[in-house]
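As a starting point, one isolated chain is supplied in structure tokens, in the form predicted on its own.
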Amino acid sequence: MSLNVEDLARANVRALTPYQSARRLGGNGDVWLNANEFPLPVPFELSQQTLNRYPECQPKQVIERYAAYAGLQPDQVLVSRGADEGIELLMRAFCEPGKDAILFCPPTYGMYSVSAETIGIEYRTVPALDNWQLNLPAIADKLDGVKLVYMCSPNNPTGNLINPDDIRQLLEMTAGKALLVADEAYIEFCPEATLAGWLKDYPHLVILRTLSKAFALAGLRCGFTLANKPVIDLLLKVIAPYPWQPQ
């Protein structure tokens, strides 16, 4: 009998390399470029007067105001602990570990692979072309068994926008097979490129947003998943009962 507690852990977790966030890497100074933070504090006041009550799972006022900001209906918005939780909720709701897969196109955000490995979901990669655009034929060849395609636009770390004609082709390619998840963490720097207005035409489109970048609220840990109601309803089945942190 082994006395090593690590032997009790799942094999994929033992082999997992965690996401190396700026804070995990350490360092000194006030400006952390590798965290993509706003370097100056943003003044705001705490409005929660008591902490003896659990917070709402989906705070009504936050949902309504962000829906208005995004030009959507409240039932198309889910609030979570950063966009990172949205990435993982989609995997938990739509992917069977050991059966389904996700796909993304590096170089891009590292949490897609970390979340997949943590849950035990296969991930497939199709490297971006030399101009950082999607390699659509190569993606088509790898779609069998894929339930989620993650596409970051503007992309992290390259900063480029994905060609909208290519996005439409990818949406047609994945219809009835997979969800296309557009990570719009940096969309406030080019708001005209958002896909929020496309939700009415594509039931399998999902959009991830965050307040950590342009809104300079990284410490708040507040993100949003934008999708049509059937997708939001499924995510509400797997989200933690108290994901919202009252501030």
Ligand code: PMP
Contents of the next structure:
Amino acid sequence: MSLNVEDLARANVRALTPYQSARRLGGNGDVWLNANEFPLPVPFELSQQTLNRYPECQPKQVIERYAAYAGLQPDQVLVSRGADEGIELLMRAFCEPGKDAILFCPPTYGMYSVSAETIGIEYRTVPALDNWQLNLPAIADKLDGVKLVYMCSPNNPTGNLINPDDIRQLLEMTAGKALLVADEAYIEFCPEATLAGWLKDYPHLVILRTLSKAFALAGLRCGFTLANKPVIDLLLKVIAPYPWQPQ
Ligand code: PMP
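Can you now output the form predicted in complex with the named molecule? The one shown was the form predicted on its own.
In what comes next, the whole complex appears, and the chain from above leads the way.
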């Protein structure tokens, strides 16, 4: 009798190299550059001290206040366990495993591939150009069957912004075929570059945000997905019923 539970696991999970987070890699010292976190604690108090109840799935005040901060309507905001959960919810809502694909342009954030591999979705890569900008013709060549294009701006780890004219071209190219997911985890370091104002023109644009970076609240695990209501409504179908939220 084989007692090897590994044999029962999905082949893609057996083959998966998990995300090499700063905590998982370990190391010494107080400054964890590979986590991009603030080194000092910032004061934060929970207003709700009782933990016997499940939290609200989408706390009204958090949604309303973040919408006001982002210049959007509350129905254009979804709150999740970090932006990482937003990355994965989009794949679960829009990509059929074994059929659809995602695309991104390395070097960039490592969780796009880890989430795709975990779920069993093909990922295609189009390396960035020497100036770290998008290779639009190469992206156009690989778009067949792609449902989500992840674009990180400012990009992790290179720090550059993606040229807005190229983003517009990418939005034209993907219209009706795929969603363009703009990862704005670092947007507070150049707020004028946000694409939030573009949501009114592009139903297939999605923006990811987080409190982990500029707000120095990585331990809170609080991220946001910004999109038009039809996209948010689909994500609300697949999100966990009680994602931990500050109240
Ligand atoms: N996107 C990028 C580009 C990131 O660097 C990170 C955090 N390393 C995330 C998303 C995930 O952020 P969160 O802590 O909100 O899950």
